[in-house]
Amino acid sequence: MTRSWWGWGEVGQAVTGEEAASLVARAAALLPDHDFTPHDPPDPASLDLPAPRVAVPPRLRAVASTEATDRLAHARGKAFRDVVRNLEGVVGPLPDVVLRPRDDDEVAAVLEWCSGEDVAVVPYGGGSSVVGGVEPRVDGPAVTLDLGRLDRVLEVDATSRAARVQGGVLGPHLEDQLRPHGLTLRHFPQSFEFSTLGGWLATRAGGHFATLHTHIDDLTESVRVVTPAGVAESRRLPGSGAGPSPDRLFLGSEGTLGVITEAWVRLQERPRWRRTASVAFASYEQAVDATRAIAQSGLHPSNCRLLDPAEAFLNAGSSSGAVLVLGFESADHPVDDALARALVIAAEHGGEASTQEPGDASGAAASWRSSFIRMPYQRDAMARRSMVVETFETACTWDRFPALHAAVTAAAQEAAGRVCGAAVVTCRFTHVYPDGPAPYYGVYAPGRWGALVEQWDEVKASVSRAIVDNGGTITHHHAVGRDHRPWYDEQRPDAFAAALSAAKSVLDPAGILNPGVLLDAGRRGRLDP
């Protein structure tokens, strides 16, 4: 496959001819005065891009590269920003080198190298990053540390159901390798085809199962981490009372305390049995109502997803309400009894219920399914045609959730009306735990060419200030990267604070791992975004 440089996925999977004919004319129905002209993206080679300023030493030259368009692949993630400067031919700050490691001896000396150097180190993954948490956004030289050449399952113990698995490997082929063992990690997220082990685990990324085990924190057993101070790696166990836990350490550290090469992590068999329905709804207060009783009966859906209705009327096709979407699966026994029971639950909050048999590829379940893999390639059609397409999210407890989605909705509505002239705001619930929901919203509204990022910071700042002043967090899995920052410093303990600062002074005493995110970057300067 091919990965676009400047935007998401496949080069072959961009929306092209009837499907993009068909987004454009659904968003002018709503903006009939916007000038949907799509804008290319620039040729790599037509940009000038900085010389590097770093020799690599002979021991890594074999695993460097200073190409330009893999310069420029790395130099960014996936957000709507970096989409919208890549198309622009702006330039940032870039990669010096991307060095590929084979092994955990080259990213060691990766970091002896860059501590040594004074040379900044971010470690990448798959690179669908969507906070700035793989941009080199620093005073001086960098490098990425890319982990795609450590892909394989090492080893798999069939008896606990676990696997040892490099970092480096992409959620299809990390599937592809269990498969014969009859055996699943069950961790999607919306970006699996594009995201790596290693990256779930520096990230606490959460899958696209809406209960139960909802993060990759469930599912790590252990974890193998490089530092520039030596390796750490965990006991394997499947529980532990001793003293705080090792890989909560590193869990979620976002590349700035080690990189993460390996990791045993928790597998399940595959499931057998599947069924799946929508339940439309009225009232989104009784829509939301309904979610929080089967979130809180124990039944444990696999999907349990309620769209607003400006959601469900863009990406599911629905426009009687309110819809949730829910799914059960099983690899030991029949669901159809729990999907039973959560359709009761449903009805008694004034739900009305289509089910659907496995592989029905009709109704408001499978529509959603579909808009969910193609939801990041519309949005950079979109943005090619100057409209502000992007997304955040949060957690918050129940209680507090018709305050915070009141605030956040009208901070979101106010902002992009301010600086985009209209906005559609729409919310969906990603995941559902017992005490709280993770909603995650999207904002649809005009730009302007040439404006299109400023428009954006301004919409996010307004709805990330709601966000923390609400009783919500920051992030509940896209992470912090660079741009949660502001707001991370404020939910999190001062305490906390200085003895992270202190943890990463031992482990990476030259400061050169992914500087600016989550502390301050030391000695070194950080530059504006």
Given for the second form:
Protein chains: 2
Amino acid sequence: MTRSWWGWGEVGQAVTGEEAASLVARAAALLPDHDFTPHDPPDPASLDLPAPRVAVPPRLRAVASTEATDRLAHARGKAFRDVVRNLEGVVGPLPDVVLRPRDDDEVAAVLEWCSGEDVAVVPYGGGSSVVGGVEPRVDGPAVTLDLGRLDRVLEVDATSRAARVQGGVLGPHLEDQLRPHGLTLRHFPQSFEFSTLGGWLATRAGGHFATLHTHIDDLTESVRVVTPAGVAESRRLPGSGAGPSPDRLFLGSEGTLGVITEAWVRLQERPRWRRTASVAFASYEQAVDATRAIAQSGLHPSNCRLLDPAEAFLNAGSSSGAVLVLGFESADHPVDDALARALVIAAEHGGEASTQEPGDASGAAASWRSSFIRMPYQRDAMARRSMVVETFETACTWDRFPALHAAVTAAAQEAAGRVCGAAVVTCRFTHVYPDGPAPYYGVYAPGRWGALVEQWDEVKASVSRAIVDNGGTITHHHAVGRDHRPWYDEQRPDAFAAALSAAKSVLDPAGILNPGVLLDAGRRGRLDP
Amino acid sequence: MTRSWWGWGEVGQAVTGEEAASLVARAAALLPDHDFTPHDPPDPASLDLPAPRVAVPPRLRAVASTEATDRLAHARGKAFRDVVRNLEGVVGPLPDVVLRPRDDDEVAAVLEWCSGEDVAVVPYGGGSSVVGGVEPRVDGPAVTLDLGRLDRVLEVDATSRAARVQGGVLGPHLEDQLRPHGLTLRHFPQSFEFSTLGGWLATRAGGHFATLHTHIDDLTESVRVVTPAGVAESRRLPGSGAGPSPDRLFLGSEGTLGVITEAWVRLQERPRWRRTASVAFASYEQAVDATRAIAQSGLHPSNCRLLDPAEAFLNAGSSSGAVLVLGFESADHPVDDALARALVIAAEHGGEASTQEPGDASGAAASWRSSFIRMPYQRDAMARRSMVVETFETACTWDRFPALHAAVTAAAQEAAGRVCGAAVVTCRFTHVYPDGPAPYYGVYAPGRWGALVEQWDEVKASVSRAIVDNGGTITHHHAVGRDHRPWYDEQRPDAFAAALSAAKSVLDPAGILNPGVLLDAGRRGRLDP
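Instead of the form predicted alone shown above, give the structure for the form predicted in complex with a further copy of the same chain, please.
Starting with the chain above, the whole complex follows.
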């Protein structure tokens, strides 16, 4: 497969032909005056890259690349603002070198060299960050540490259903290696094909399970982290109460404390029983109440995604109001009764269910699923046509959701209306908990070529303000990176920030690891792109 | 109620009369030569206490006590070695003053005063530590900060099913305050009556749920911690991926980083449907396999406690081999099918089930439950009669359990045999996970009055060595305190120890908070009792 250097995923999967025409036709119906002329990405060879500012020491030369497309492809993540800057041919902060270590010793050698020479190190998994997490936005030289060669399952413990896995493995390759053992991690973020286990751990990624074990945190038995101060490897344990959890310091550390090169993860058998249903609600408020009741029922659906009417219309082809997509799965026992009970709860709140037989690919649930995988490619296609298309997400307690949702929607509408003239704002719950939902918003607005990044940044600042002011988290599973820093800093208790900073000062005394992410970068960093 | 100053729980609940006679008769049948003469606790007034070495500043005098029984009662936790030293009249490290703050400002004032005067502060909830966690084993003056006055539920959010609760509330008083709202925390450690929410959080306590949400960690929405460097209060969130979890640094910090004065905790409705069963197994190996299969089934029993034959015989009155106590509960739906499926799995591994009708108090499961509550009182009764009676616990992955169990049992038998002449060693699983069990061991051995502490300490060192050498954790839910330090230090990654120590240096710059717990105490602390 050939990865796109400028946009999402695989080159061969990009939106073209009929799919593009259909997208444009649907958008043009709403925006008759918009200029949908597609802008092509520049030829990387035509871009003027600064020469690398560092000389790689001999022992690392075999794993170093200063090739232009390599440096460009590693310079940014895959947020809307990243893709647009790539399309515009804007050369921003670039890694001077891309390093692809083959083992922990080479990772340690990179950290030692960079600590000594004061070179920033950006750990890089699949590069799917949407928060500026892999962009070397630092003063002075920087290298990107691409973990892609650490891609093996090293050990499988079928008795405990766990595996020791290297951090650089991409989702599909991980599952391929587990399949012969009859086991699966079943962690399927939207970025699954283009993100790595190490990246999931470093960013506390959210998987496809809508309830119960939502974050990769819950699937983690132990981690191995190479830090400039040495290797930290925790003990494989199903549960422990021995002091603060060592793993939980590294989970979510986003490459600022060390490089996660291995982990023991908890596996499952493949599900043998599955049932799905869609439930339509005329009232969004009632749909929210139904979703809350199901989240609090102890039924633990694997899927429990509430699409608001706009999301249901745009991405599931349903015009009957809000749609709750429900799914249950088990490797051990039938789940018909669980689904039936959830549908009773939904009906008590005015929901009208349509269940699917296993394997049935029709209906709102199925069309939403297939649309889900295409969304990032479609985002790129529309970005090329001067549309602002981006998402953001949060989580809050149920009592605060109505006010947060109203404020966030209003902020998005107001800001997008001001800078773009109009906008469609959609919402779905990606995950739900007994005490609150994780709402995920989409914004679709007509932009101006050349101004797209500034337009989106205004909307983003406005909705982030509303999220933080209304008790939400600045991110449920997209991570903090550099782009979420101002609001993360507000949300984070100051005393914890001080503790984290102190921890970093002993693990990364030279301050080389992903400067500017989570914490101020000291003398080296800058927050502006 | 009157709390025992020297032993477990309430004075009125102590073992006397028939219960004592029956215990002695059963033990004497096995140990005909043992001297069961009961030793009475000393009169606290007869003990020679050193005078307090600190003068409490005026603003804290109203909440300070230097009364002898207060100082004695706060000097130790409730481990076997604590109770024995109390019974022997051994005056060890004592707090100079016991302080009972009425609000966060008074907590902060204590920390400020003690930081300035270099006085150690031992945060104290219910005082049920069994790991030396509340014993002021430090050089120089020390005060105990008893949080017992912070005992209120401050706010209930019925929509999100959560409550804001002060840290010093004891289990029953917490549930009393939640009951009018139709909600419950359902966190029932064995110490429930005599331990506090703040203590549970600070020690990552395990509750009665045998699967899924086993530790208090999972029931925590946010915490408020008063540190010498200021107050850290995290945001109420059902889930978040914004950096490393702030809460997870304070959960398990055992009073070394700050004082947990409040938390938002996740509540549930009271269960309406319950089913229980006992399953007998002739083969312990098959019983373990059955328990593993149920733990991996996704059925999530609320109770899933495997008693080995010795435990089943001693504490559940069953002589039919190993007994698996199973229970399911729900506030939303019947659980008959879940129990039926679990019993099918058990039967596939040779288990013979006897189910109970709801409310039935007969059978092994019911007798084990009632025995569970009495165990600490019985431990005290036997300690008074020169018996070594103590427990220890761990967790490990399933693949390692057979070797760990064999090594731990052998170490306990060998050490107890050497120092006591003989021993009964029992094992039960208190909690089980898809990837491993949390085994909990009991040791019953004839001791010598005056040598009991040394005898137990030898056994403890031996089994702790076996646990750590065989991949277990030194504690699944009893915490680290001072007594587990040597093995905790081995288990903990060095880089994490350095990070934790750095975090402490900014949160508690004077190093006054519970010196010697989790981390070396610097110039002040000593590890020897």
